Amino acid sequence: MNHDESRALYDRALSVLAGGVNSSVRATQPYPFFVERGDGAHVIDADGNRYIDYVLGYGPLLYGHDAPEPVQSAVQKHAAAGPMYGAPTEIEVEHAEFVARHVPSVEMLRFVNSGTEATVSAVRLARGVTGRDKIVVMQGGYHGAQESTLVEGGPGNAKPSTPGIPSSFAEHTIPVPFNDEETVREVFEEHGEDIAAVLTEPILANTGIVHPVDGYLEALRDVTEEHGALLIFDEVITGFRVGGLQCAQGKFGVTPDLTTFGKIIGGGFPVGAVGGKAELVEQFPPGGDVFQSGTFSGHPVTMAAGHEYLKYAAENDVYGHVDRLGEKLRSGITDILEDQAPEYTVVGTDSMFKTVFTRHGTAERADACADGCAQVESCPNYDVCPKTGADVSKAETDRWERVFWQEMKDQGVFLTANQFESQFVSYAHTDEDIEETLEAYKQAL
């Protein structure tokens, strides 16, 4: 493939953008290709190269790059009427009503502008309503670029994970390993009166994709209730992708106190939301005292896109299509890797997938894990499949980024460029796309 135009654009970008990009995950080696346009399940770069797209904007593009006609019409209608007003509009009420009807935890919402803003607001709300300061988070979990959760270490030695955050912030954050019920209970025994909330993704969706082991989410629900703390599910990635319209909390049957949303809920436009029990969410102004506000919150174009996105999914077999293709893709990759690279784990569920180049593994899989690790104890690979963010970090991450991703790109398949980010299937993908992708996997491996 020729990438001369992308290289020239990157040279220009390096002069005016930090690192030549506006999000660090886009800074691929040796330089990123620049996308000119999308077409269904594909993107076309500045040099005219065409790729099957499984990045999909890092999750929000449930329909690929050609949104259904009702979505496009709604966006055009609201954009033409006026970009925004600084006043309420009917469409934000309709969108909130739809979400509240379908997501188990949601009685009331506050829309914001990004997943980061949603988790920032949820943490502040939890602290405000409980009068406590400490937040328990999962090692390897990601909740956006906020000071309260950009930490590393363990329960007794948390520290900021990036320069620019005072160490005092980490004093109020307790990182624990995902899937480790014992450590969570020990933390609550020691700090229970000071813990405002446990904040977790129901699936570690930004770190390889790690499923909860049987009973783990239920244990978090129990321990938070026992100690008067809140349980917050970060469903920015899993929301309206895992578990359909009920999200991952519906799939797993565990209802949190608060849920954060982003990505799909805005139909491809910048968005975030905090939803949950009315008695909690109404503590935001003007009804309560926990400050939250935003000029672009509830933006009418975003609300229209998100509302029509979800309505279309409710009225058509969107999830049946994307989940079937996701299963076909994961199952096909599993078969290929059993023959060619048994030290691996295929992970994911519904329309999410990833291959983790673990350093240990077996060629055997339980039937329940035939299309991706489901943390089934009877599976011969159970003891070595990733159960925490640290397990994924120990994988051959350089092999993914420096070798495998490059090879797949050269074969016209666009995957996320590091070992950690999830990949997605869209409504625009076809069985032919899946077959072509599996052939690329065979060649790349």
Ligand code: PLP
Second form
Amino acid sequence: MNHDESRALYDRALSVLAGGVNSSVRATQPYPFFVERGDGAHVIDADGNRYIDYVLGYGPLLYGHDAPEPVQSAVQKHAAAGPMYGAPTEIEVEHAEFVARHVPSVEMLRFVNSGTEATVSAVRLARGVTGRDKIVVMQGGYHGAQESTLVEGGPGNAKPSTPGIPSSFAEHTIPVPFNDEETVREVFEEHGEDIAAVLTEPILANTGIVHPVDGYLEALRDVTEEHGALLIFDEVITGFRVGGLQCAQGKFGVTPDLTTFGKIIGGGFPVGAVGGKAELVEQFPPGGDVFQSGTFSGHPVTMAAGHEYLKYAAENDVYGHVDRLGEKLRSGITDILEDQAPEYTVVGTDSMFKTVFTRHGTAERADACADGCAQVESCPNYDVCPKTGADVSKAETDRWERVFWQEMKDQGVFLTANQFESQFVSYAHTDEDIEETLEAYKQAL
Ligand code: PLP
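The form predicted together with the named molecule is what I need now, so please give it after the form predicted alone.
So here's everything in the complex, that chain up top.
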């Protein structure tokens, strides 16, 4: 593959953009390919190379790069008619009504502009309504670029995971291992009266995809209720990706107090939202006094795109298609691994998938595995899949990034460039795309 144009663009970018990019994960080595355009499930780079795309903008593009016609015309209509006003519009009401109708925990919403803004607002809301400062998060979980959750360490020794955050912030955050009920119960025994919320993704989707073991999310629901704390599900990735229109909370049957959304809910445009019980969400101004505000929040173009995205999924067999191809891909890769790399594991559910270069889930967390994974039906590797963020950290991450990812890219398959980020199937992918991808896996592995 020729990459001369991409290399030249990267040289230009390096002198005017920090690291040549606007989000660090895009700075792949030795230089990123620059995308010229999308086409269905594919992207075409500045040199004319074509890739089957499983990054899909890191999750938002449920339909790939050709949104259905109603999405495109709604976007054009609202862009031409505004595009924004600093005053309310009907489309944001319609979008909120749709989400509230389908997602079990949501009675009321506040739209914001990114997943980060959603989790920042949800944490502030939880602290504001409970009058407590501490939050519990999962090791290996990710909630965007926000001060309260960029932490490392464990209970009692959390510290900021990046320069630029005062260590006093981390004093209020308690990271615990995912799928470890005992530790979270101990933390509540010790700090219960100071904990405002447990904030977790229902499936860790930024650490190689880690599924909840059976009963774990229920235990979080119980322990938060027992201690008067809130349970917040961060469904920025899983929302409208796992469990169809009911999201992961519907699939697992556990209803949080608050839910954060992003990605798919904006139909490919910048978005976030906090949803939940009306009595909580109404504590944002003007009804309440927990500060929250945003110039672009509820942007008509975003609302129109997100609303048409979800409506189309309600009226067509979108989730049937993406979930079937997701399963075909996971089971095809599982067969290839069995043959060529039995030390690796396929993880994922619905239309999410990843290959983690480890099988530490079996060796080190046999107790959790023995309890049975919640993904028994959909994950052929449920008995060996990683159960904590730490399990995935032990994987051969360097080999994945420097060798495997490059190999796949050279064969025209665009995967997320590190071991930790999820990959996705879109409505635009076809059986032929999956077969071609499996052939590439065979070669690369
Ligand atoms: N929460 C989760 C679970 C995410 O995966 C992400 C981003 O990938 C965020 C929050 C932050 O969203 P954004 O990048 O839109 O700020």
